[in-house]
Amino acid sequence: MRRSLLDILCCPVCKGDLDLRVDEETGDDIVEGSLWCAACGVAYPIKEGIPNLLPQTDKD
């Protein structure tokens, strides 16, 4: 994922900013790492470079 597309991305469940958490970073690409709604609590993750904005699901 591109340190760009932060601009761009948001919450899913509430709208509110999604802060940038790096673990692996190659050039100008996060490779690992998750993206952290303050509003609502919830991690997205970012594995691969792929950012995963699916909404959190409750299984029983």
The other form holds:
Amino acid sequence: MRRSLLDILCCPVCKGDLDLRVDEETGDDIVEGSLWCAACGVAYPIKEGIPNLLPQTDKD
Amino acid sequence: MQIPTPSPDDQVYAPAEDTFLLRDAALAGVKPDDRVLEVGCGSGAVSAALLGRAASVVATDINPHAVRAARTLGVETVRTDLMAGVRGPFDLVLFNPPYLPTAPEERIDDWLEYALDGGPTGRETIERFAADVGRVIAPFGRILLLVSSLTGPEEVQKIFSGLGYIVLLAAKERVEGEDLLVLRISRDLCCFSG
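Alternative state: the form predicted in complex with its partner chain, after the form predicted alone:
Expanding to the full complex; the earlier chain stays at the top.
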């Protein structure tokens, strides 16, 4: 995902802001990392460039 | 529309007549400065067609195979349930929902089910979408929603009218025993209070 995407994302549960943590970046594409919701205390993973904003209690 | 045969290698709804009708309506209605959201993007065919035609294009799907497929087409994707993890604002929201009336005993528990199963009425997912879409669209934003005659278009119109939206018919096509319709939905700014 591009950094600019962060502005239009929110926590799927509380709709609050997310903080971006980057583990791997290629150009302007964040490939691995996470999106942290401080209010919920939950990290949503970014894998292969795709943020996973499913409630993290739903494991598949 | 075609009903794809589920298999482990085929977990994403393949583009069909409904996909193309929504794509063509989107191409006809998109403006260069639109921030576009496609909800439930499946293969990503509709969003991919809009790349370069809008200011931005973002697509969501709950299906991990779908978001990966759309990303390979160059579409920025987010895995989430409808639009739960996005806030917008968006000027154009596109949705080809699961709209087939499906009885509990007809359900197949796999990823394609999410693309097809509209619950007993065919409108369950559309109702969830309608209840939340106001959170992510800009005041003058438009929604293009694909429905089928099997879904009860009048009932769909009532859902949106009851929430303060105006519903117009943007496109219609007869396909093997059903009519596919694209509804153009926008806020009724004269009475919208939400």
